[in-house]
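Just one chain follows, in the form predicted on its own, and it is written as structure tokens.
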Amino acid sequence: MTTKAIKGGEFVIQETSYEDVFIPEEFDEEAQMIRQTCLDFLDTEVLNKLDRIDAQEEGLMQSLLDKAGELGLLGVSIPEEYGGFGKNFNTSMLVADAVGGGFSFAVALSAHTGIGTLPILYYGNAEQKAKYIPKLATGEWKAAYCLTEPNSGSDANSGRTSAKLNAEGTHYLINGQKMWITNGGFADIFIVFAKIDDDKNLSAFIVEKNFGGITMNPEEHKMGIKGSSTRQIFFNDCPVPVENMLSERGNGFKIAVNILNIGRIKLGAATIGSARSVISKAVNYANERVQFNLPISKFGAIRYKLAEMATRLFATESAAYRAGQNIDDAYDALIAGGMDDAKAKLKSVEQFAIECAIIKVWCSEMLDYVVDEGVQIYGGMGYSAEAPMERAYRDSRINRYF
């Protein structure tokens, strides 16, 4: 079926046939196999190690990412020429969904495959992509994204990290502080945003950990996603070869905005997997917990909660995959019009920035609602760290401002 690509936000004003709206049941067999591989990986490698992950057992998260890389889960949307599967955007959404029930592991994987890898894939030149993407696809090198600073959060372009060309003209010396850096404690590659001299806009650099001049604070202690490595990182005359600038000078802010836009809709997809897991556990518990000689699933109040949880999840899933296919349709149309592959991928997501923002907000609030009701259905056990809702409740909270 050939679908005419609509424009971002057009769903509000254009009548749409149900035949033109993608639903998850339409994923082909290969995509479903990738999804099942993700779910099996969580079952065998992640969900039985959650306490060890949250305790940040030395080397454990890295080993899990290595194993995921061996299965190809870090390279689903990376072109085959760089060792990936070369799947479309909506399939990468399906992976985010499937892994979304993996708590802190899901955060580490998403940061690596998304904001850590995509800046190079979308903005890197041929040499940069050939050098870095294959190793990121396998997990041999882990990636992190260094944008936020103590006085620069959403206002990313106000960052003070600086880059100055050395006297020989061979390296930029980067100085500054970054904070809340996911995967910071073990990353080999950092995407670092800094301003060159008195530039108004940021520039972006690919920084290898072994370049030197990089120090870190201890791991942050957080309310949730405790197993996710989160560090403050300091750059002290960190020498970065001039050929490691991403894109053009002063283009860093545009890179940051576009990559975070992708991150928003992928975060939405990840909440689907998390919510689905919570609802499944809540249903099972409601069927097993007996009060007044009846399973509590027989009571109207509990049934209402479960129904509302499922309804909101269904709306979330419908919106996310519809938008994902809209992005793929726009990409196909741009390619057919002669646009370069990397530019088409960026432009197709950029066109749907409205949908990405809507989905990020709705999905993160949906998950908070679902986990809150999950705790309620479990009652006193919901508040116990021995039961599954306590971790889900704490881990969910970050998504609303991530």
Ligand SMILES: Cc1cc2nc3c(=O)[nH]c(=O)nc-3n(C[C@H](O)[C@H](O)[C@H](O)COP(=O)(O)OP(=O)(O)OC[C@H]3O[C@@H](n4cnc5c(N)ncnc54)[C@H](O)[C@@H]3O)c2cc1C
Given for the second form:
Amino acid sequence: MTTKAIKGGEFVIQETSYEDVFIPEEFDEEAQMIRQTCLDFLDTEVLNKLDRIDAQEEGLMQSLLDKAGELGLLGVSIPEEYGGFGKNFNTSMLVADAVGGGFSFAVALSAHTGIGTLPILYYGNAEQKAKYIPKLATGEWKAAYCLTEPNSGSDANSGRTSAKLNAEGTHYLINGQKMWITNGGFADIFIVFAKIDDDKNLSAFIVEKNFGGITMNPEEHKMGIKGSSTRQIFFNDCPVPVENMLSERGNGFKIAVNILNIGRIKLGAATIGSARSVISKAVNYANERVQFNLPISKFGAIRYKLAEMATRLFATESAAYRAGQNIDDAYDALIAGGMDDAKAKLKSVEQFAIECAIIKVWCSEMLDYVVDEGVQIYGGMGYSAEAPMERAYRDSRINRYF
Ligand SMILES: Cc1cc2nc3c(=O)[nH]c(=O)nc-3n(C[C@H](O)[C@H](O)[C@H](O)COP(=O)(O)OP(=O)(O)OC[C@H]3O[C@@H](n4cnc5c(N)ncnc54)[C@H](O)[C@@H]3O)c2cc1C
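Follow the form predicted on its own with the form predicted together with this ligand, if you could.
Complete assembly follows, chain above in first position.
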């Protein structure tokens, strides 16, 4: 594709030719195959185990991530030299969409491939990438991202976790408490944000679980995504070799923000898969459920709900893949200008921070609307844990803030 790269937010003021707007039907055969592999994986491995996943059956989530890794689903956007498929940004959006109907599994996979892996891929040096990325791409090592603390949520740079260089100058000793850490219970690698001495800004570190000095609380009891591991993690003089700092001292807040920016648009893509699945089920139910001698889908109020759900999903899908392609076009332009791969990947997403934020807010609210109407269409069965809407409703809510 050789469309002209536009700048972030430019869609508001610039006239765009329809030929330059990407639609998902344009994905090539290979991307469609990757999508189908994800959908088949959900069907055969995930959707038939939702109760066991939500009960956090010992080892189940890890084994599902291992299987996804064997199929290459954890390495779609990782360069081939590190064992991935090296696909473009919009293909990774397609994967997030396809896996998005996978409830807690989707959360575990996206935390691993996104906030867990990308800090190393985008900010790691050659040695760090060579050591960690191939194992993250296969799922042999699973990753978590440790930014939030009990007193530091939205104000992420205010964290109190400290990193102090030891007397020998070989290790940083990390001390502090992190909270709400997705994949925390089974992760091998933690991206930890901490402040060195009295620094104004955070620094970022790659921490291996077996470095020692790491303990955690039991799993959080949550409203939804019950199968997703969420822990409080304590670092007690956790020794991290100096070579495991990511980027430079004080650059951690920038890393955190840029990685979350990517997380926003990918979260948007994931809501597409969830909403599509909910709408399909709601349509089927409305066609099968008979009241007043007619399928309820014949009633105007139900038709309106289904139409509004589909309309919002259509807008979501259009916006997400259009912005995804804008990011790929910007990346191609930066590469053509001689920029290094990891830097170009970051810069291209950074330029579309406005679209990422718009998509995050719109998509998460779209999904909450869709699941709410899904519950309504199911009537009393919408409230039953025996029927599919109850889990969809609970699992959707998290997207509006994390
Ligand atoms: C299930 C789950 C998984 C998570 N996974 C991870 C993870 O893997 N890694 C990680 O680091 N974190 C994770 N988080 C943390 C999550 O990102 C935070 O919960 C989020 O950043 C909000 O922080 P907080 O909960 O402390 O809310 P607070 O910052 O205390 O915010 C409370 C309310 O105040 C509002 N608010 C805050 N500041 C302002 C302002 N300036 N203006 C207006 N309103 C404001 C917020 O929007 C919110 O509505 C997870 C959270 C959950 C619940």
